Structures are given as structure tokens and as C-alpha cells.
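Consider the single chain below, provided in C-alpha cells and representing the form predicted on its own.
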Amino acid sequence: MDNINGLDVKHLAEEFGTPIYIYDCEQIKINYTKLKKSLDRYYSKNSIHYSLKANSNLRILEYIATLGAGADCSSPVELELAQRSGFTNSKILYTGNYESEEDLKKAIEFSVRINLDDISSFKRLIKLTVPEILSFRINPGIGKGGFEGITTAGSDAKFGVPYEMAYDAYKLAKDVGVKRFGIHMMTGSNNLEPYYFAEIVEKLMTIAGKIFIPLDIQPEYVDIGGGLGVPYYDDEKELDIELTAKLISEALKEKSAKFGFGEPELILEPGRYIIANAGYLIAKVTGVKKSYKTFVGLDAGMNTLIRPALYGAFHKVDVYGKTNKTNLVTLCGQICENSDIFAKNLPFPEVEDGDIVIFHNSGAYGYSMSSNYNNRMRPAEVMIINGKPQLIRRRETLDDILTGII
């Protein structure tokens, strides 16, 4: 692969310099239009809110928000960038775990949707206020994810009521005020298997029915979070996500006829499945090392790029102008861990000082978990709009480093 959207790659780099992060503006238009239009077939009453953590710079906050779509956020500061990009508050929703009674505050002056984590969550709420309308985040006790790190429900997860303990939460809820509902479910991260969302979605609409019946509350949204991946593999296939937004809708109607639901929004959160192939990672080459494995080094490093070796996660790797991968190699980084690997075994051509690196599938949760580590400096980052390319983020310099010391 040597260009993004037509731009050439090596030009990219010498005009921003690398490590550098690039996002194709008009990729994630036909990833939210093909999700649109497919919730739209099938369901019609829905909406999608985009997740911010998985890249939450305000450029590309904006120009999510001008396809229509809302904003997941997961704390205070996320709340204010997403109003600042131009998210009304009533397309905002608010999804914490563990929140201080600071960022509840936050929540309520914004006056947006609020899933809560807990039932010691609410507790904490309504001693500042008792909300208008309100759903509990629960952990069905099953999840899947790609890799155990961004499994998000099941009996290790840190997150939601227990399934268990979920009517205890709405009847507290209920019984101090609050007159409306929705509930909300996350069971799981880049998931490719159109039958798990159907499965997730009847689990949390049995769940409902035994909630909700008893206590005569008519839910008014079901929240299924977000999951939808993408494949980091070759051998991986694409989430069908026709067929993925057709069981959902027949899970949903299906559950919402049986228990006098009516026709509740249904909500989505997606991240990854927006931004992640609208985004790439240039590097280069900065030594090549012959040792008990052959090493090849970049100026990117876990600082820039934490997944793999956060979680082991895995992004396809091109060499710019290179296509014959003769050699096994370690691709590693500049980072003063033995963990500073990208991948191990890797397929790659022969490469020199100065050779161009391009990672796929990096547009989420690439710069938005990237730090400073061993004092390395975060990257530029640079959107293609209209096919021209712009920068959004200018590349972190030491009076950066020293902001705030005192």
C-alpha cells in the first residue's frame, strides 16, 4: 500500500514528518452510511452514537457530527468535546463506571442521557439530583471480545449491575422518582459474528421483561452498546453488518411484541467500527538489528501505538514500495521495554534506515491511548477531507511536556 485515499504516502510523510497519524475522512462516511442505512432498512427507530474514546480529537469529532450521528461519552472532558464539536446534548449519552460524584455532576449540568454502572452509582446521583430519565448499564454475565482485555462483560469484567441484582436497581430507581427508562448492555469489543449481537440483544430483552413487567415500566430505548468489529487479520472476514442489523431489529421486535414493549429506540455505540480502517499509522525505519532474532526498530513505539502490547493486539504492516516479505522479523519500537513489540515472526521485506512503515486499521484507540512514555513525543495527526490533506494535531514539542509543571 503506498497512498491513502490517492495521496501518496511518502509524500505524506516528508511533508508531516512520522510518526504521523492519517484518517481518511471519506472512508468513515461509508462506514457510518453503510450502518445507517442498515439499521434503517430493518428498524427505523434508532439511532447511532458514535464512542469517543476510541478518537476523540474535535476535527474529527466534527466531521462525525455532520453525518448525524451522536456522541458516546465515558467522562467529563469527553462530554465537553462533544458539545464543542457540535453534539447537541440531547444526542449526548453519558457512560461511565465507577463515577465520582464530579463527574455525575458534570452529567447532570449537560443534561444528557446517563447510563449508570451500578447501583452504587445511583446512589451517589441522587444525592445531587433524582433524573428525569435514567437506564442501568448490566452485565449479563457472558461477553466476548477479540482479546480478553477489551471483554467488557461476564463474571471477571469490572463493568454493569449482575443481571442478577438488575430489578433490585430499577425498583430503588423507581421507588425515589424516576419516571422513565431505558436500558443498556456492552458485552464485548470487535466482534465479527453477526448471531452474537441477536444472541446479546434477546439476552438483555429477557432481562427486561423480568425488570420491567413486575414493576409496569415501559422502556422508552434499549442501549446495546457497541462491539461491531473489524478485521485486524486477512484470513478474518468483514462483520456482515446487514445481516448483523436484521437480527438485531428481529431480536428487538420480537422481544418488544412478546413483553408489551412497544417500539423502543434502539441505540448503538460504535468506535472501532467508524474510525478504525479510516486511520494509519506512518513510521520509519530507524535500525535494523541482527541478533539472536532480526529486530527491525521505528520511531513509533508503544507510546504511539499500545495495543499490541497492551493486549497483543495485532495491525497488518506495509512497507512503503515493498511487497516481497522474504524475512521473519520482530517490528519493535524505540520504547525502553522489552515489551515494545508490535509483532513478533512478521512477514517483511528486506528494509533499511529510512524505509516507510504504514499500520493498518489505526484510527481507533491509536492516538487516543498513545503518552508520553520515556519523554517521547505524541504524534501530528492529519485528516484527508475533499482529498486534500489537513493537519488536526500538531506534533507535541517539549514546551508541551513542561505544561503545567510548576
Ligand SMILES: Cc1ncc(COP(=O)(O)O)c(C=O)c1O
Given for the second form:
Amino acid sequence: MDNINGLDVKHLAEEFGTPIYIYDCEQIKINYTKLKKSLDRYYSKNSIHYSLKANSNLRILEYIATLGAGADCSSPVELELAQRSGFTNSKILYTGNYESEEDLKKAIEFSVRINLDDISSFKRLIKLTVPEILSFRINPGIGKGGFEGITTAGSDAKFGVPYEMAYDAYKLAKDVGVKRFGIHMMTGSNNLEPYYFAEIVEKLMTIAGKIFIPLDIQPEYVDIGGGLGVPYYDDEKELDIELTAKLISEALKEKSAKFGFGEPELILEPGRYIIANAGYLIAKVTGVKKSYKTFVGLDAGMNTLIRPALYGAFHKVDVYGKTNKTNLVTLCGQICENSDIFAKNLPFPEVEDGDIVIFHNSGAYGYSMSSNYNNRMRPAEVMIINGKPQLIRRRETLDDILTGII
Ligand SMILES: Cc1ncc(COP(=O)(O)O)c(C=O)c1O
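With the form predicted on its own in hand, show me what the form predicted together with the ligand looks like.
Let's see the whole complex now, leading with the same chain.
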């Protein structure tokens, strides 16, 4: 591919430099609208809370807020960003992990709904306040992600209240004076199988029945987290979002009717689904080495897009103007780690210094996981809105690296 929403990638690279993240707002809107329409069709009382950790550039957040989304925040700064970019507090949920007292103080200050990771977090919270409304993140005992590093429930997961202890958590909260409740889970990221979502909603609702019926609680919301996947490999099929929405709402309705829960609000917290395929990382070839293998080095590396080095994720790559993938190469960055590898044995065209490389699906967990390692500057970010490219974060400079040194 040589253009993004009609704009020539080489021109974009020349105008803004490389490496650079480019986001197509039109695609963000398509993703959000597709999900929202499917949910509305099957369960009207639904909310989409965009997960800021996927991509939290303020301009992107402002754009997503205008689409009508709520926000899923995981840190005090994410709360600040959500508020500054126009998300209303009533549509923000705070889900931490091993939340400190300072984290909890901030969530209280922002008066957002708090979703707690553990009973021990609740004990820290009640030293500060007893909230009117609360939920716990439940580990339902099963979890699935695209791969192990993004599986966030089950016996190895550091997240959530084990479902066997969930009743105790809610009982304690009710005894202490919390009046209104929801329930939450987030079992893994990048799932492409609709029936998996049905399975976990059923499991969570079965757990909800065992907690809320004996405690005489009507849950006000059921938050099933994010996890909606996108295909990273050519042979993967897109998630059938219509079927997913249908199955989720059927499971929710069936269990709610059975347990007399009325119609709780259904919350989803997608990050990847909203922004992954709207983003591209554009980099430049900085060297081709014929060593024991052929290495193609880029001006982007694990400092720019860490997912391949961190947990073996794959991002499809194109080279501008070259489609004939006749070589097998190892694609790497400039960082002094031998794990600074994007892909091994990758079918690739014959390239030379200066060729432009385009990484797909880089909108989620790209810039937000980038670093200054080896004192490389973080890249710039551009969003294409109304057909025009707009710089939304300048490239870092030496001054940014020196900021904070005393
Ligand atoms: C609590 C919570 N909600 C939502 C998300 C977003 O997940 P995804 O990008 O898979 O939709 C995450 C990601 O880790 C999360 O931890």
C-alpha cells in the first residue's frame, strides 16, 4: 500500500520525517460506528468506553470523545487526559491494578466510577471514602488473548478478584455502606472468536448470580472489558462484530432475566478494535546488511513499536512502491539489543537505504508503549482528519530528554 486515506505515504514521510505514526480518523469513526450500531441493534442500554491505554494522544482522545464514547482509564494521568479531552465524568470508569492510595485519591477527586482490582484495594479505598457506587474486576478463572502476554485472566493472571472470593468482596462493600454496584472483567486482548465473548459473558453472569442474589443486589452495570481483536496476519479473519454483539447480548439478557437483574447497562472497553487498524508506523531503511542472514535495519525499533520484541507480536509490513517480495529478511531497529527485531524470515522486496516501510495495525499499543531507550527520540504523530494531515505531537528533541534532570 502506498497511501493512507488517499494521501501518498512518501509525501507524508517527506513532510513530517520518519519514524512517524499516522492515524486515519475516518477509520476510527468506521470502527466505532460499526461496533456501536451492532450493540444498539441487540442491547440498547450499552456504552462503549474507549480504553486510553491503546492510544492516548490528546487530539485522538478529543476525536473519540466527539463520537460519543466513554473512557476506560488505568492511571491518574489517563483520568486527567480523559477529562481534558472532553469525556464526561459520568462516562469514565477507573480500573487500576494494585492501586495505590494516591491513585485512589485521584479517582475519588475526579468523581468517576471506580472498578477495583482486589479486596485489598477496597480496604485502601475505605480509608479515604466509601463510594456510592462500585464494581470489582473479577477474574472468572478463564482467560484468552491473541497470545500469552495479552491474556489477563485465569490462574496465572495478576489481575482481578478470583471469582471464588468475589462474594466476600461485594459483601464487605455492602456491609461498609456502598449502595450501588456493577461487575467487571477483562480476560484478554485480541480475540477474534465471537463465541469466546459469549462464553465469558455467561461465566461472568453466572458468577454475578452467585454474588448478587444472596446479597439482594441489582447490578447496575456489567462491564465485559475490551479484547475485541483485529487480524494482524493475512490469513486471520476479521472478528464478526455483529455476531459478537448478538451473542453477548443474548447471554446477558438470558442471565439477567433468570436472576431478576432487570436490564443492567452493558459496558465494553475496546482499545485495539477502535484504533489499531487506523494507525500506521512509517519508517525508513537505514541499512541493509548481508551477514549470516540478510538484515534490513530501520530508523524505527523496539523503542518505537515494542510489541514484536516484547511478546512476539507480528505487524504486517509493506515497502513503498515495491510489491515483489523476493527475499527473506530479518527486519530490525537500531537499538543495542538483539531482541530489537520486528520479524524474522520475512518475505520482503529488494530494498536500499531510504526506502519507506509501512507497518500496519500500529494505532493501538504503538506510540503508547514507546520509549527513549538508547536515547532515541520518540517519533512524531500525525492524524488525517477531513482528508488533511495534521501534526498532533512533534518529534521529541534533546530538550525533552534533558527535562527533569536536576
Ligand atoms: C481493564 C481493561 N480494559 C480494556 C482494555 C483494552 O483492551 P483491548 O485493547 O484488547 O480492547 C484493557 C487492556 O489491557 C484493560 O486492561
